[in-house]
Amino acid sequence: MRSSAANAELALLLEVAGTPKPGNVDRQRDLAELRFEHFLAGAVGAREGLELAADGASVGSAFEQAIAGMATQEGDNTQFGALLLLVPLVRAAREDLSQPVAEAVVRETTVGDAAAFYRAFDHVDVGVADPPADMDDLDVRRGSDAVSAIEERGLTLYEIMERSVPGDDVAREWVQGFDRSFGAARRLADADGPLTDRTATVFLSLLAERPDTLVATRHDEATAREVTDRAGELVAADALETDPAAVEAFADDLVERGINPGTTADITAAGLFIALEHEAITV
């Protein structure tokens, strides 16, 4: 039986192996400076931090270690958002991987966890929106330079996530009980076919239901809505079964335009981990 840390690493590997995942790196598509092998190496590099979470370390310290390990590959940021979901889920799995327990884990985070979260930004370049005017000193892009402001304000990591909604759907998962992540796990269990195909199916269904916040941040809300609408049309037509070429064309178009629905991929990875832990899917 695999450990929770091993299942989390496997979830990262399965997520990037699924194809087609429009706009994202998968086993058939690379981006300009981010390749499939970078994601494989990032997943392996994150293992030590995931093991810390499984052993009961604080969420912040485990996350910081996971990011430091992930960042040792040449592609820089491969799975930052996915790990921000996976680390508390792995920590919850020590007791019971349920929504109430996962929610309790993140609500119990501390100022120290928030400081560790900010230090993680020293290792990678993460695409984030500008902070509100009253949070300039808390801009995560400042990394460890913002820790003194975090400590002065006494903000926990959960409170930082609360302040990041609605612009960041990874943060939204933290404050809404990982609702979409657990929903993705159920979809993966209900889907048919090889697990990499199920991953692509669930990714497209998640993309169709809600605009990706990373796309909105890097482009704009209109672009994010356009991508979701196009995904919705493909899902409604069951295009992965009836017209796979249309989904492949959509995937190629997003890559060519530099549109990367990375938040949707993060939630897909979290769903894979939950389904693996619950033995709802097997490999």
Given for the second form:
Protein chains: 2
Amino acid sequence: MRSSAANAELALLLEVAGTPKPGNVDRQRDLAELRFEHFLAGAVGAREGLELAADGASVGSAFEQAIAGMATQEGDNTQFGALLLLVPLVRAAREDLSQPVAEAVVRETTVGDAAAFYRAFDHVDVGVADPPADMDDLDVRRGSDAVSAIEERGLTLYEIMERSVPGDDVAREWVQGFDRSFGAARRLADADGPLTDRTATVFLSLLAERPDTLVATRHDEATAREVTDRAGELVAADALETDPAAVEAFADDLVERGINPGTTADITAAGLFIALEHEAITV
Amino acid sequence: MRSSAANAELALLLEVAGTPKPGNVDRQRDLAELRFEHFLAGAVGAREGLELAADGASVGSAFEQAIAGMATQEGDNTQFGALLLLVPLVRAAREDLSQPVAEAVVRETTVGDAAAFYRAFDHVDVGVADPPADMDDLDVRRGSDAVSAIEERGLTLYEIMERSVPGDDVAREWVQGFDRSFGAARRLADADGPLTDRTATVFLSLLAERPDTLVATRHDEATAREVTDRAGELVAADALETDPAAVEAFADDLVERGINPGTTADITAAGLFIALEHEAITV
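The block above covers the form predicted alone; next, return the form predicted in complex with a further copy of the same chain.
Shown next: the complete complex, the earlier chain at its head.
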């Protein structure tokens, strides 16, 4: 019986191993500056923070530790978004890994959790959008320099996440009861074959469902929409089964254009954790 | 700064990710019953035992825990031999990860360590040769049933390893001061490129150096010799650089014939740990 922290680390590893995962590092593909080995080291480094969450530490402090550990590799940000989903889910698994409990965990976050979240940005360079003008002092890229503004405004981590929707589908999971993450877990259980294949199937189905918010942030809405439309066509044609070369070509094209649907990968990792924890998938 | 236990887990992950690694599961290849995901789960599961070793537990108890954790995946034995090298090396790293300290760690093992080593076989099915007739009661496949015989004979784990050489090159590392493991670490540092490429280079050089004892046990000496000769030709031709297709063809051939040079992979993992710990390679 694997511990929750071990399952969360394994979810990160299975996510990066899933292939083809168009636009992302996978078992077959490296990006120019971001390689498979950076994700392996990121997952290993995150373990200590995940253990803290499993032991009942606050979401913010466990997350900050997980990010500090994840960032002890040379690829910079590998799993920031995934850990922002996994840490509260590991915390929920202490009681019961259900949507209501996960929702309660994030709703109960404090101003202290928000401050720890901001400090986590000191460890790593994360792709985020500009904040609205009236929230300039809360720009996450200011890292720990924004902590006093957070404390003055008295914002909890949940409230920070509320302010990040729309535009960030990791934050959206926080305010919508981890709906897509639990959905991904069900799809992983229903899919066939080795977990690396199932991960690819579910990743593509999530990508077809909603435009990836990291792609929208780094490129634009139109690009994110185009990627989702192409994923949708591949899913409609059951291309992973009937025309795998078309999915591989899509994957190669996104890598060449530097289009990286990282938010979709984050939700895939969260789904893997839930499915492992519920023993809906086994390895 | 990554802990020793984290570096040891990462070494297991980098080892399986290295490709091409002829005959073994790698980033590109699965075997019929043994897949990449089993190795990911094996590495994650071993972490707790590796932490025990880093915290100063005895070699035997840390090893037994590492194997029990490694075995919580469905591929059966993935990293038994690698952990038999990593656990004493992690223990040595508490003081100094040098050949003399590693040698002292294994020489100081006790009868209790030997008993724990035998109990580890209860968790997993390991490919080993028949013992000599006068050592039938010490057959490791008897697992914990052999513990009373061990205790009666008063054999330490080091003495068990001495009796396993020749025929087991993991045991040989124990009695020869981890010579090939430290050599592999130096070669990893001298090689070029991403760590997954360096791992492939060093694996092939180790395979060319000595016939793999797992291949000799599962098949025969002639097969092990043939594999080493072919690896030697590829190394002499610098084939990973000049003719990668030849190495890929060798890898595919070994997988098809079910020839799995697992001992060479174990020593590669030990070399990765030493090189990570010495910061001779970074990720």
